[in-house]
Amino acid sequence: MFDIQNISKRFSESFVLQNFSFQISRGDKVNITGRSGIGKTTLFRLLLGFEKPDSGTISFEGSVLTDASVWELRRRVAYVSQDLNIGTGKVQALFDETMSFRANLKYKEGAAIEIPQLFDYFELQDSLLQKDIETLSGGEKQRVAIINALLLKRDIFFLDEISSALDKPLRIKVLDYFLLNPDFTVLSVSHDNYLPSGVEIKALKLN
């Protein structure tokens, strides 16, 4: 699915990634580790075309990413950031806005059914839909962001420390949701050592 060959990226005089290569197949679960500032989030931005490598190539499903082809990739990927600034206004309004985009309209009817189911799984009260996002806890914001991404019906997930504000039982539920689904291809930046049994997790360490 992804074929990254000898990519390098530097900012100013410092390399964030240098001659870096890896491959990801459909359904792979990849845990990305490395010290702070080593390039984990930059890797996501490169794969999504928001940054360009200084050298090397990034291919998706057999085609080298270009300014034109990257839009097809973005339609397949849901990116959940560690950033807790997910917007303002009511939680329901956030979901409504997501479903209002032309690419997502076909999922709008199903979202009305799916949101209560996801709230139940991720242990959120239905009343939270009418709360202002600014009043939510960090853990609530993380789970709302996750649900918002799941409503897009993507099959590739880039997850950047998405359970950092959750307690251990909820972290396990969140990670299980993504890692136990064979149809999901998951690239996850996480410092959590939890690994569900029966699932092969590929380790990708950035040095």
Given for the second form:
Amino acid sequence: MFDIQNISKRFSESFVLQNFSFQISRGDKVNITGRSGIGKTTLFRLLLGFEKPDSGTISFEGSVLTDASVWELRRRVAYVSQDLNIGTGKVQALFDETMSFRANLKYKEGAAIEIPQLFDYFELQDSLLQKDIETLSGGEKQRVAIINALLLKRDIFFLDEISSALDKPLRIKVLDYFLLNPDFTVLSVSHDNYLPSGVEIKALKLN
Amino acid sequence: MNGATDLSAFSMFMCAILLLVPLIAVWYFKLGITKNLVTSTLRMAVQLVLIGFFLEYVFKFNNWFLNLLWFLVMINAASFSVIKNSGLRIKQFALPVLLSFIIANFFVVLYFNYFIAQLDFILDAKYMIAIGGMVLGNSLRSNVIGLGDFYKSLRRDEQLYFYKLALGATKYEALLHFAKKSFVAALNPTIATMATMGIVSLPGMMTGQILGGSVPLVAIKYQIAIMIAILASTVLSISLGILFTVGYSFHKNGILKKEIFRTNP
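Could the form predicted in complex with its partner chain be given as well, to go with the form predicted on its own?
So here's everything in the complex, that chain up top.
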């Protein structure tokens, strides 16, 4: 599904990634590890076309990513960023805005039904919908961002430390949701050494 | 109308004495802006004297071509000032910003002259240059906030912009959030001014008209009309300004070009 060939990326003088290659197949669950500053987030940004590699190629479903084709990829992948700047205003308004994008319109009606179910699963009160995003705790924001991504009905997930602010039982619940679904292709950064039984997690160590 | 009393040389001298107040304060508190204050005051005086002579002739001839040309010069200066003060590069922004200012201000001033002032000669120097100047001056300030804030907030909150792209937004869908915020920031000062107008401030236009011999009731009608004209031209020029510049300002993959800024963050 993804084929990364010999990519290098450097910021000012230091290499973040050097001649880095790997493949991700449909249904894979890949966990990226490595010390901070090694380029884990950069990898997501490269894959989403927010950065360009200095050399090497990234292919998605057999074709090399270009400035034009990266837009299609952004409509196929659901990205939950480590950065919790997910906007301002009410939580409900965030979901409404996401569903108002042309690419997501077809899921708008389904979202109305799913939001309460997802809130229930991730242990959020329905009253949170009417709260301002800025007043939420880190853990609440993380779960809102996860739900926002799930409403898009995509099956490829880039998850950048999405459960760092949650307590252990909830963290496991979040990870289970993604790792136990055989249809999901998941590329994640997570410091949990959690391995649910019956699932093969591929470790990808950056160094 | 009998016009305002002329100010004698003695009056202008007394005016210069009044300038000592800010000058001494700036010097005494060592604010480090003495030079700026002096050059700005001198520039103001020289520019206004030159413009005074120039406008005497413009008003005397009242030639449509000359009026139009001078209004274009004013718009040109305003656009460059907006680009410079919002930290953006002249090269990329000159054309689109100029175009947005020309469309917005011509539309509003001609509308004002034709439908509101109901002039027979809609390119009349007094109206075109005086009304145009007020509209332009005020929408300039709002545009510095609006256009500047739009691109600055995109650079500052790039993560949020990326987040929206990753949620499947097109470039324009993702930018809508930023455009809305910049609009609010740009319009707020004008809206606040309108709410206190007459009580806290007697606007320059009214002061001018009253000194010029108009009765206050005529002056307020013009003032109301001009405030609405300012709002209209501000909204038009900011929307067109954003619309015309976003085409130049992004790479094909939707990333903001860093070279549009004159300074690094």
